[in-house]
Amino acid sequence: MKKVLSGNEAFARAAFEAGAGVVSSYPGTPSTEITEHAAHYKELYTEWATNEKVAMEVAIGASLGGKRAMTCMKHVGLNVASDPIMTLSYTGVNAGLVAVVADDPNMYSSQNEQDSRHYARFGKMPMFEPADSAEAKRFTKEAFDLSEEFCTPVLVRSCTRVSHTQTVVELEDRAEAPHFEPENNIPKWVMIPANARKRHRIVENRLLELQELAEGDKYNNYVIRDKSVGVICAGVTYNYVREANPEASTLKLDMVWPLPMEKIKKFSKLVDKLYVVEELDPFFETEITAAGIAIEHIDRSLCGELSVDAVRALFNSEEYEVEPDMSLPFRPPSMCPGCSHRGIFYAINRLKLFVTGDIGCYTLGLLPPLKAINTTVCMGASIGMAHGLDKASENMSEKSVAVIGDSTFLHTGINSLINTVYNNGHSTVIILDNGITGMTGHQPNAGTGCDIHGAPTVKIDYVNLCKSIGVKPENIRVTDPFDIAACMEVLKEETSKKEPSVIITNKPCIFADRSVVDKPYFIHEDKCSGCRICTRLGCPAILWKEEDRVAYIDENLCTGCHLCIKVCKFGAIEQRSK
């Protein structure tokens, strides 16, 4: 049976067909949908972990217990999971373990553009890179087999285009996975130095065996067409090369680490000129050049993703730059109408606070007119940075606060708050609890009270959690983010203290709880003074009529959150009765 699947659907299907037992992940674009689709297969135990490190450790435990396991994350998530997976390379696995990592060239939803291939080399682990959904399924299934054959974790690298593009996939039945008893092997699994030194030798020998596999006929095959041009490529760039230069000979690398250097040398002798086409870092180019193989250097940008037109321009020695379509109206990203974060950001802006921000949809608070975020680095960084800022800037004219979402606080923020309390900090931390993991598509987390399947489970109580960390009860405030006056008062009080304090907002994301949506508002044009204070909320439903110098509300967008009436001083805004 054939079916059109996205790359992410195909990765999930691969886990099912390969007989995997456990999938643990943390949502991160462009990898999120893999685990969401895996949850549809009742044969798979699936969960949202609190972060990628935990997800990796759950997968390791499942492998140790005899079940094939998969964990999925975006490229920056692999940074979080790098601690356990680097040592897992030494211990090896019991049942097969596959980690799918989705890179984000062009940073459509990321804070950096790192190239995950370096982790395969760094950790001495094999890595596959599929070019489409069919290969996503095939390579992931084979990764489980390879993991068990060579006793190694296996990385499978995706990217935004592969994860979110749909191609035809041949569906197969679920296979019975090999049976593994839970393993109790201290020299293998307990990485004290004496054991780790022995395991390191095993890792190096394993890499040589994997090199032999890469040189064989199963992977990394070349096709000779026009011998004047040979191109080495992998993944989605192979598709670009085939369309941009269909006559070129190609060596398509399925296993991007370890590289098949002997095969590359052989291919280089069959073509007149050898090129390497790859996105982001010159990973292949550096390794191939270091091996003494001559290639034609292509002067390309190390930033952004490639395309068919971009690859065509490379071979024609032309500069290629994506020009925006100026016929389309400019539409900057913004928080949704009715977003529960808007009121607190408005209050922060009014008080001119310096904000160390974090990763989530609330990061959009940096944009005008709110302009309420000053830093964004990585998951959980806001609290630690606020503490450091406070310690380094005792005489800072602007008071600072840390802003972090509920899921991000659970991901990596808790340890930072412990550090602030333990080290006698005096930061004010704002936990934006909207009851969901918003930015990646509204996945549940440990603070929502339900699991990945919607089944009820324990719900984290942030107030008691902060108390247990050591924040004084009188310094923990819960506030309605739509009550701007109350938000401003709480912010003034808590930022004036010389000890740690926490402010928790308590309204849900409108997509997590539609019951908060109310009748829309409208503006009486004859009462509108044109002060534009309502437009400073940054609500997409509130627009400005330049010709009439009045504001108006798009009632198709308005969610009736009541925020605009809190700032209008002229009684110009009213709610519809029906």
Given for the second form:
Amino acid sequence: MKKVLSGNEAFARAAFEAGAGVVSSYPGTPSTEITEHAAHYKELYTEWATNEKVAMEVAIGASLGGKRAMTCMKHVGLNVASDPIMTLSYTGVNAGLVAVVADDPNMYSSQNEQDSRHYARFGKMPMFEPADSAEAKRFTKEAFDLSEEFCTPVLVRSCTRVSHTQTVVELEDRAEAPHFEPENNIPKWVMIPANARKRHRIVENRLLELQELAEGDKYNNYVIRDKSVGVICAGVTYNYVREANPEASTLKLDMVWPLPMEKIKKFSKLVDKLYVVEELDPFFETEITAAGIAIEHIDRSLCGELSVDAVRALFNSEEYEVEPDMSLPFRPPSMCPGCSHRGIFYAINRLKLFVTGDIGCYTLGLLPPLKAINTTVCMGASIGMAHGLDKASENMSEKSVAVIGDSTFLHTGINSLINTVYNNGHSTVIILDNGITGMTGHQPNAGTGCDIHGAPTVKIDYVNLCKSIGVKPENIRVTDPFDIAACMEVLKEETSKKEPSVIITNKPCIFADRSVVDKPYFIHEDKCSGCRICTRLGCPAILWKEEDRVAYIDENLCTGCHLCIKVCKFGAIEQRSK
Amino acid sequence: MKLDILMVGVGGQGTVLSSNIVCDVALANGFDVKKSEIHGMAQRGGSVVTHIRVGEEVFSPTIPEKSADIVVSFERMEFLRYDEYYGKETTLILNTQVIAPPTVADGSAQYPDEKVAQTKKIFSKVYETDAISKAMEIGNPKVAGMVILGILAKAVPFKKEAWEQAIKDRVPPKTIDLNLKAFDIGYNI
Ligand SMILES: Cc1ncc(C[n+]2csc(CCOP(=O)(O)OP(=O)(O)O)c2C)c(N)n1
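Would you mind generating the form predicted together with the partner chain now that we have the form predicted on its own?
After this comes the whole thing, all chains and molecules, with the earlier chain placed first.
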């Protein structure tokens, strides 16, 4: 049966059809929906892990235990999982292990634009790159076979335009995966130097064997059309090239590592001019040039994503850039009406604290009018950076806080908090516990109380966790983030202490717990003085009527969170009766 | 046949259901189809854009410049942000609902009514409707997207039955009648 599936649905379907047993991942745009869809197949054990390194290690254990395993992450997630995978390359696998990694050219929702292909070369592992959902499914299924055949983890590289594009896919049945007994093989699995030295040789040999596979007929085929132009490309870029220049001969790289240099050489001889078209880093270009194959160098930007028009421009040696119409009022994402982060951010803004921030919905606290985020580097960085700031200056800890979401705290924040306490830091950490992983689409985490299927499970007790780390009980403050006055009080008290403190907010994301949604509020026009203080909360439901110089509330958007009544000095805001 | 549809709107307006139905219909009619979305982050309120491409064989998941056959704007001004995709051959389907961007909401910028009026003139055809009021007529503003889908269905060469089937397959069973009614309103505008 044919169906239209997103790339992410196709990756999940591949795990199902390949007879995989275990999927463990941490969410991250644009990869999140792979694991969400995998969870719909009852034949797969699927879980949200606390971070990508843990997820990778769960997958390794599952492979060791004899089940085909998959782990999925965004590009920066592979940085977190890089420690295990770099040595997994040495141990190899038992049952097949596939890691799907989704890049985000143009950074639609990411903090950097790194090119994951480097990890394949770095870790000496094969990497596939599908161009659409049909290939996403096919390559991922074949990646499991390849993983077992060559005893290697296999990477599959996606990107936003593959993960979030729906294309036509032929569905197949679930196959029985080959049987593997749990493995106990110490020279293979215990990477002490003596064993690792032997495994390293195996890795180098394996790469040569994989190269032979890459040279064969199964992958990386070329089609000769017009002989004057030949283009080497991969993934979604292949589709841009086909549309921009339908007559060009193409060599499509299905496997982007290792590269089939013999085939590339052959192709180069069949065409007059050889081009490489690739997004982000000049990965193919560097390798092919180093192999002594002459290519026509295209002068291009290494930033952002390609498109049909951008590829056309490359061939015409033109600059290609779409200028957004700056005269239009922007529509940046903003904290939702009723967001539990808004009140405490308002308090932080009032106290003019310096904020080492982290990654999550609360990063939007950066935007006006709240403007209360001063740094964002990577997940978990807020706490370590606050500690560094504290150690670098006399009194910075009195004027600054670290702000981190619950999922991010569990991801990589905990270790940093241990470090702060252990090293006698003075910083104040705010854990914004809204009970869910908001930014990536509301996935449950270890602090939610349920698993990926919504089934009840243990819920982290942040207060006791912080106590056990060694934060003094009187320095752990559970605070209602909607109570601005209380937030300001607690913030003043805790930042003034020469000891580590943790402030934990206790209100849910309105999507995690719909029971908090209440009757909307409205503004009495005659009581509104036009002071605009309520508009400084940055709530999308509070609007300004310039003609009458009064504020009003869009009652379709208002979730009844009561924050605005706490700032109005004129009693102009009132709730609709129940 | 080549059909490139650009759907734009504001996060939370429910453009995903409509665009999924378009894909189902194209597939049921034996065409290749690709749909690419940038849905931003989980929060509401950001600008969202979906490219739908139908044809014998579709390559790029995104529409090249100037080649959208139809632009569907779920919000009155949103199509203005994507002017590289349309030209004088393009049809515009416009929901007149206004969702104020933050700077308009706080009074520091003006809603670009003038620009909307000017830019509409570029298109070969414009179908304009207040889909929310139309949906309210049958008692539920949530099916406004179906009204718009009805207008779109009328503008493209697939049979009405194919649309109805796709709607039945995609919406919750209890809401099929309501959705079909809303679709009909749009189809008959
Ligand atoms: C290493 C890494 N993994 C995943 C992501 C994607 N990501 C961005 S924010 C976030 C989680 C945010 O959840 P939380 O900390 O609970 O804050 P909330 O969004 O709920 O406010 C994730 C998973 C990332 N940026 N980096």
